[in-house]
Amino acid sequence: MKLHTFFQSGSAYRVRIALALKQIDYEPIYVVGGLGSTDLKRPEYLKLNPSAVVPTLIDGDTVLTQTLAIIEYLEEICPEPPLLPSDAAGRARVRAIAQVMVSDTHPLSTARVIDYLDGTLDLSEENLNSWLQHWNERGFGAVEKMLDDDGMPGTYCHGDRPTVADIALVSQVFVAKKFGADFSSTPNVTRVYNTCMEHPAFLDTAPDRQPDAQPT
């Protein structure tokens, strides 16, 4: 397998975590994403991923895009350890938590959205930061309520082993922290995040531990 990845991409982080949890070896292909990047717009990359985003996973002749689709693919070809619960209700709950992060929250704070808000709409830095903080805090507020109301016991989002929900939560916390999101009102989110970051699959694949990470 080959994975087109960029250290600062929350989306690429999701797939790196899944690969690590399943202990699947892959060859990383480092591209430069983020604001002002042209790497993802190269014709050869657009043939693989027309959305001009990372990650892209290549498995033989199969080219995969979109993180949840990639993770579900990995789940099917390598069922152990499972990233989804065995029961239908549990799988639905885990997917719902992940979707709040991946579908409701993450798209509103991507580089291409920031570039449009800044470069095209000429949003002030103060208003831009307010936008980013608002949508991230709203998303985590929803997940906080889901974790609290559902009353599912365990140290992770769903029981005592990592699932797709934890992958989505941790990767979005990384994104939200860059924008100064406030986590003081989300103790369950913070608890799950801290638990995950003690697991090597989450810690070793973190953005600041990637070979392409830029020195600060």
Contents of the next structure:
There are 2 protein chains.
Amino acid sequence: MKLHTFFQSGSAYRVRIALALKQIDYEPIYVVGGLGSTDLKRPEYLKLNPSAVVPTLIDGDTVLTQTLAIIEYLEEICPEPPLLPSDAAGRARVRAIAQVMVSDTHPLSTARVIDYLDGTLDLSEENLNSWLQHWNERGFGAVEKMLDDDGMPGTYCHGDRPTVADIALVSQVFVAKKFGADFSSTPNVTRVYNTCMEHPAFLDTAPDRQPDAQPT
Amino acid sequence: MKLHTFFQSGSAYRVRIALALKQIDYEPIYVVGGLGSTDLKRPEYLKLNPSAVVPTLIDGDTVLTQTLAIIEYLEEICPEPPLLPSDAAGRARVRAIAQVMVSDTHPLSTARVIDYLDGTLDLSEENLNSWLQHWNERGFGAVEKMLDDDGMPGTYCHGDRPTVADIALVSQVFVAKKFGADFSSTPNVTRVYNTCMEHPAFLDTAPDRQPDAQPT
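Can you give me the structure for the form predicted in complex with a further copy of the same chain, which would complement the form predicted alone we have just seen?
Starting with the chain above, the whole complex follows.
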């Protein structure tokens, strides 16, 4: 497999974790010049990924985009170790936690949205920071309650093994930490994050450990 | 099953379509006072849905949130008719199209984001409209190319039967039409939308046909 990746993309980080958990080897292809660069807008890349984003995973003739779709694919072609629980209700819970992060929270704190708020709308630094805090507090606040109220014991989001919920949580914590988000009121989120960061699949794939990492 | 729904929510519309396609009966529970109302912030509702959004689907003791997680659950407990293709690559393609709509596009045009841009940031009507157009053009532009380049024939997004990709596309077209989005440069999107809107499962569940629909 080949993975189009960029060290600082929270989305690419998700797929790197999933590949590491499943111990699938891949050849990384690094974005040249960063997420706002023209590298992702080359016609050859747009053919693979019309949204001009990372990651894109290539498995033979199959071109895969969108992190949760990619992880479901990996789960199907390489079921061990599973990244989803074995029961339908558990899978729904894990997918819901992942979607709160991937659909409700991350889209409001991507590089392209920050560029639009900063560049096109000329938002003040204070307003931009309030925006980022607002949506991340909202998302992590929801996940905090989902981890609490659901009464599912375990060191990860769902029991004692990492799932796609943990992948989504960890990647968004990484994004939120970049702008100084405060996690003091989300102890469950913090606990799960700390558990994950002791696992090599989360640690070795972390943005600052990637070969393409640059000082920021 | 019971579905917490609101006629004008693009997210609730997705689940209504899926339930209709699978011919699953349910009891609707309507949000009182609209998406910005306090009805969704009652402690009893927050216990079900900590994000304070619709939809929430209740299946016996199982509380389900997040539309794509709900639809995957319905697919597992009620496989016919399938809302995903039978092959892993096809499922990945359909899930990716759905995520472009649900993760990359809809989150930037929800009622809560519009309220924040309008209320908290006091964005001009022109800037707010440009924001909505920008992210929807971007999302539908990507889906347009995915429908085109992938060379998958058929009247729907993936062959001749509706999938979760069609559900996500139709619900976002509904959202985008509310602020006058232009679909003249996305003929594939328009073609799929028109195909879907001939299907009773998409038509009968449409926002303006719901019992809780109000004149806007």
